[in-house]
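Only one chain comes next, encoded as structure tokens, the form predicted on its own.
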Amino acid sequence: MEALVVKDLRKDYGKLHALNGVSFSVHEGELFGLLGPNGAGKSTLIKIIPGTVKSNGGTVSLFGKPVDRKLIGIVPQDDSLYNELTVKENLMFFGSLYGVSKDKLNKVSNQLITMLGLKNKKNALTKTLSGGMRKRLNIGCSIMHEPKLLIMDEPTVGLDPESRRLVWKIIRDIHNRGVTIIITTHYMDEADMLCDRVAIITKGVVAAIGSPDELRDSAGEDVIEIETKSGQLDALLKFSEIIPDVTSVDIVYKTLRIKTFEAEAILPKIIKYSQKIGEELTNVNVRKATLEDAFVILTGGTAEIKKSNKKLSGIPKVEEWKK
């Protein structure tokens, strides 16, 4: 069964088209990721799903029916906790907003305190918590009413690595309870680690949908990364453009990035040419394409990228992912 079905969703803010006919579905029990650069339409989309913002067209259905807000939990990027309440009081307060009975409030809040790793902070005022603890409590408040769909807006933004991993564990624990989860994130490793499938959104449309492995495969080629002592890469870029079997060349943060299916044959040519022009190479790396590579290709690049004129090939269209 589909937990969520979005069809031809559109949203305009004056002349700005935030969403241009977005369509996708999320399977029941799935952990689904939404990736996209700033301004792609992700925030607008996750506000329309629960009805916080009205669309200009299209439909949203939840478990085959019109959206019932009580079935949805929302974890906002900025927490909405009450600093003068304790950890348990916050959980019970937010649960009460959804009509959870007093007996159940006590039981569920105690269970969540243990799951969130906040047992020793149960009676501590929220204002005394660290950022990571607040994030975990924020998640707990969003599931006090045991929603069937949980929407998380960049759940680990601003957290240190250890806190991120604790939040990842909590997300997995919630997912293992059978809750369908949608997360937005800018972290490629987070999407790779957590998500069953990912939708990449750019300029208000869905560019591709698939598992992290499928999206990586869409980038396809090996990637040769080269850095030079001088930091000057234009000559190597121009040379790489004319080598047969190079599918794309760009410069990202002073690193020449060459994509090809023939890395073993092409790399010696690059090295020989660099020696010819007297350009000392300080770092040479050959790796498989990553989810970030697929993201950059599908969104047209969000970093400081200088591209070659060669056209990319082998990038699947949205329709192909639906087959």
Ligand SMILES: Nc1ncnc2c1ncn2[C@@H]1O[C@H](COP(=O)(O)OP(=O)(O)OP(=O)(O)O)[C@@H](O)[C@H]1O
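Residue numbers count along the first chain shown, from 1. Between two forms, the rigid core is the largest collection of C-alphas that superpose within 1.5 Å. Keep in mind that this is a model prediction, so the values were computed, not measured. Compared with the form predicted together with the ligand:
- Once the cores line up, the CA of residue 126 ends up less than 2 angstroms apart between the two forms.
- With a cut-off of 2 Å and the rigid core superposed, residue 213 has a Cα displacement that falls short of the cut-off between the two forms.
- Relative to the superposed rigid core, residue 255 undergoes a CA displacement of at least 2 Å between the two forms.
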Second form
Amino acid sequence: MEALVVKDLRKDYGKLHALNGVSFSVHEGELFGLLGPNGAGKSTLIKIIPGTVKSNGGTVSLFGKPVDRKLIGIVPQDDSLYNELTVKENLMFFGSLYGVSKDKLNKVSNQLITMLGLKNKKNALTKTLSGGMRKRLNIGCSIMHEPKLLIMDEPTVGLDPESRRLVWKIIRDIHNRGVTIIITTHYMDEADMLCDRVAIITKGVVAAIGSPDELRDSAGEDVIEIETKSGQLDALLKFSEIIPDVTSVDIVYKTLRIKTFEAEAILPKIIKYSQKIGEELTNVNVRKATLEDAFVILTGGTAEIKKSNKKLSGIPKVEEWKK
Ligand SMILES: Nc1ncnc2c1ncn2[C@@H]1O[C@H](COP(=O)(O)OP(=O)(O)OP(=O)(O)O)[C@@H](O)[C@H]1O
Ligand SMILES: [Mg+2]
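So that was the form predicted on its own. Now I'd like the form predicted together with the ligand, please.
So here's everything in the complex, that chain up top.
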């Protein structure tokens, strides 16, 4: 059963086509990620699903029926918590907005306070919470009415690593209760770790959809990482840049990072060249592209080879060596 089916969704803001025919499905029980550069249309999409924003065309169905707002929980990027209410009062207030019965309000809010790790803040005024605690409370308020689909817009943006981990744990806990979840995020590690599948949205359309592994495979790129004993990488960088089939080359810390679809063919050339110039390699590693690498490829970010402008001297001319 599909939890959500979105078909050919369109949204114009004046002349701007924010959504250009977006179609995808989210399976029941799935943790689904929406990735995409700034302005891709993710938030617009998220607002259309529950009907907060009207589309200019297309359809949305939820569990095979027209959308019932009560089945959806929304965690907007900016919260609408009441500062002068306590943590528990905010939970109860948002629960009552969604028609949760009085006797249930108390029970559910107490359960959630424990799950959110806010037990010692239960009676604290919301204005006294840290950003991370606020975010957790915001998530809690959105699930007081026990929605079947939870949609979160950038749930971990601006949080420190510890707070991010706490939010991840809460997302997993909610997911383990059988709730279907959609999150948007700019953090590739987060999408990779949390999501069963992700859709990459660019310019108002779905550019790619699949599990993080499938997206890595469809991007198809490998990354060769090389370190040298001397720490000198300029000559190898210059050499790698002119090898056909190398997509991009850069130096990250003390590692030369070469992206290519032809690692097997290219690696021997680099090793041979390093021997030729007497540069001892201390580490050579070939790995699959990360989700972030795949994202850049799938959103069309790496067509060109990054050329370095550094002037180099004392290095054998590659043309000579090739002869
Ligand atoms: N209310 C609005 N009025 C006019 N244009 C809008 C409105 N909301 C969004 N847009 C435009 O629609 C496009 C998609 O915006 P949206 O907020 O959906 O992108 P996003 O993928 O969520 O981006 P981000 O990653 O920065 O949050 C952008 O060009 C944006 O400027
Ligand atoms: Mg957004």
